[in-house]
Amino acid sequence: MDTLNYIILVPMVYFSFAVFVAGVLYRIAAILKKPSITIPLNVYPQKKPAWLHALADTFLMPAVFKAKPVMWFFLIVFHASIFLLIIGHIELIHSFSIFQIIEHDIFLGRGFVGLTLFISLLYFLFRRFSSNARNLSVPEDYFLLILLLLTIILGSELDWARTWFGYQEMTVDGYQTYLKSMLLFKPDISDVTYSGHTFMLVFHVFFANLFILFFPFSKMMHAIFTIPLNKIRRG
């Protein structure tokens, strides 16, 4: 069990990250070597800077708005609380004063950023099975919600052990010696390995690393290409 520890939480994160890269990199180099196009594609020019609406469409997107605001909503819930993550993982290796504006502990919202996260994954998971979704749906989008209520569900329990029940046998200060190593590539997992919550971990961590290495192959590429996408749409 020790050796299948290590290796989801070692090499099989730096294979993943390389992965990602790597896969990012060539998606990108893909698209610049096709013909450019010579139609028009601005088609809502706009006399302001376009890079102010190209935000604008893909932040607020106000298309989905009109269309299906309660599907809009949960998008909003969906990108605010993966921003919040985002933030709390990197605090986990360093606390930076510009996260701090607001004080609190890592990591902010005390465990309901993830209840919030996990219920929009369920509404798009279920929104899947109505007829309309579930004639456009394929297996890869029902393999990423799956991967992704995994991932969160078990990272979020590890977060509402600590902010909710008062388990605190595996505390920040143990992740953070593990991140911080794994970013030195002096890896040491002996601060997250000793807890009876070690497994929950060890899988969060597993189904995370399939959803950064599956990532560059799939739809999820969209949130690098959202922005550029919709600049030339601008203008």
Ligand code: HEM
Given for the second form:
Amino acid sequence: MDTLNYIILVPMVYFSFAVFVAGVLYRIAAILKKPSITIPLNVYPQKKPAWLHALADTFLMPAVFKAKPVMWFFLIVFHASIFLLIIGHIELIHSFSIFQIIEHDIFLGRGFVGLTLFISLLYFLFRRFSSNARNLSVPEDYFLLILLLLTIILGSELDWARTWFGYQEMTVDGYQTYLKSMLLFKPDISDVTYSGHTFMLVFHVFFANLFILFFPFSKMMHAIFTIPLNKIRRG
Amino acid sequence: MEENLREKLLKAFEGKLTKTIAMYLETCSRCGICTTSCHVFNSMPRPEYSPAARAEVVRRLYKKYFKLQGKFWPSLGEAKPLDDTALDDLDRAAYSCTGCRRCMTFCPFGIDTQQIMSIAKLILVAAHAEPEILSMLADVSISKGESIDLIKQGFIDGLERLEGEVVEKWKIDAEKIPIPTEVQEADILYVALAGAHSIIPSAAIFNAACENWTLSFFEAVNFGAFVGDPGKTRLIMDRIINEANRLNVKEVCICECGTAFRVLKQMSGKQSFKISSITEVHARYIREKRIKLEKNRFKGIITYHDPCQIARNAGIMDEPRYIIKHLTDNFTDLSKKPEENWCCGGGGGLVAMGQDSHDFRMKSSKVKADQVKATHASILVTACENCHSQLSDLNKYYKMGVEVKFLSSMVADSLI
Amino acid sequence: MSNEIKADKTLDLKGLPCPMPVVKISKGIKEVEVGQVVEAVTTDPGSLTDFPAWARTNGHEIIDTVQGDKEITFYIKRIV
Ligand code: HEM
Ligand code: SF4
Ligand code: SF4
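Next, give the form predicted together with this ligand, keeping in mind that what was shown is the form predicted on its own.
The next block holds the full complex; its first chain is the one shown before.
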């Protein structure tokens, strides 16, 4: 058991992050190496400044709002929560005063980030079973959603369980020790492996590892390509 | 499929993989938002007519041959090999898409389905499986460019027949040549189509505006672009560029043909002359008071169909409306925003395929017919030959009860 | 001379939009036997350049072109 915990919490995390970073960089480099297209591919009417409209298209998705308002709502909630989630995880490494502009304990939103992510993921998953989206979907789409769903359920549980059961093990300090030690390449997992709750963390990290491992090779690259593509459309 | 054919086709595919197209192929999240933005899907709701489903036909091959995921775990993204079935699928996807790019305006990532279909078309060309008519038409255009000196005289003789009509109907100066050709240093080289209807009204307007113009020997339309063959597209376009350079004209004006305009405007690169659509030129004449139009010579509600390649894809939206304002007080728009207008359903070479594509063209454009009917217009005007043909067919098929007209001919008929 | 040419099939291509004249002639020519003649009547000045180019790329022969007042008549012999 200990060996397995260790493998998932230490080498697998390193490996996944390495693949993630190298993979994303490699994919971007591979695209940059390709020749440029010579014809303009924007649509009209053009609005100036184009870059500002491209950013608005990227982050506010006005076209989706017009076509599918419900979907737009969940997309915005989901992506905003992902953003908060990333901040939350950074705070698990170290507390930064800049994130405390809005004062909070851990994870801005006190567990609601997990809940909104969970609900929006359920929505994304269920809509894939409705006829139009089902016909388009490939296994990758379900695979990613289920992977994230599992990661998020387990992650939220780690937070909520403390409130539910009122126990003092596996605290923020513990995580900070673990993650900081990882960052310094002197892995120390003792603070997070003595508890009966460890298996939750191990599963959470395991699924998250799979997700970021797969990221560069999947449609998740949309997170990066969406900005240049929206700029191309705006001209 | 033989191995060396497959290799050849994949080479053609690889040649298309520019930065932008590679990102298009990487990015789709299969969210399906584009599905209902396609007139084909909206008229015939079958899964394969969703823009993203069309694109997946190409993407499956991309995953298989150009992406790690498809090499290691093909079933995850449903990567598929390039075989005869794949060719059939490519044909069905590409030739049921008019390349209108309406879907692109709805996609959160701005994925251009027309560009992805251009890969499909190129693979079909490389496999000699493209629609015969389209490549035949492209070859005819190219051959004309090569042998123009042989056929010039016949064309000039033919024009003389038309001149009588121009003079008679629009009473122009007897001094002037009604349809000039080969004018060195002309201000405008007008590139028309084969039909008299694309030459006579325009000639009348040029002459009314006292333009120093000259008519091209070539037809504007680029069938190379319809078949998706970049080499042929280039050859057909170069005929016009060479003529413009030889005559040293200031401006090349493209007749009412969407593909011709977009191809020349956006693919020709930097040239010493300006490239305009005839609609822009007419709007300019009105603005500069070089021509005067009688208002309301045409009765009833008038509506305007924005040709996709001229409006959404080349930005000519205000000019036609400006012209129509001088023609009538009774104008209604088809859609709230010109860029959201439905495609006529005849683009991408479908109209040129004539009777072969008639059934599909009619069924896939039901939303267009409904849109026109809702305006209760009596005149449906447009500025593209291809749209005009398709809309006329739709008019018959769906009994839309409109008169389909060219904007240029309405301008010519309203000249005072 | 044109009066002496006996056409085996006549195509009315008057006033058709682009590119229907060429599309229809290339279909029409396949409906006669090799060696037979199709008569095609158009009103398009552009067909005076299109038809010769079409005949050359497809290996047929235009045996006569008659320019009337309003119409142009082509006599085309199917070769292949
Ligand atoms: C910044 C620009 C981004 C835009 C415009 C964007 C847009 C979208 C859109 C339109 C979808 C479609 C939903 C669907 O497939 O049903 C989606 C899904 C998704 N996005 Fe993003 N996204 C962005 C960034 C990110 C980032 C940074 C992540 C980070 C992890 C991310 C993760 C996801 C996930 C997990 C899905 C669900 C996939 C699915 O539904 O199958 N996105 N995004
Ligand atoms: S809207 Fe764009 S991302 Fe969504 S399915 Fe269509 S092409 Fe793919
Ligand atoms: S380009 Fe037009 S026809 Fe083609 S998929 Fe998009 S909306 Fe449909």
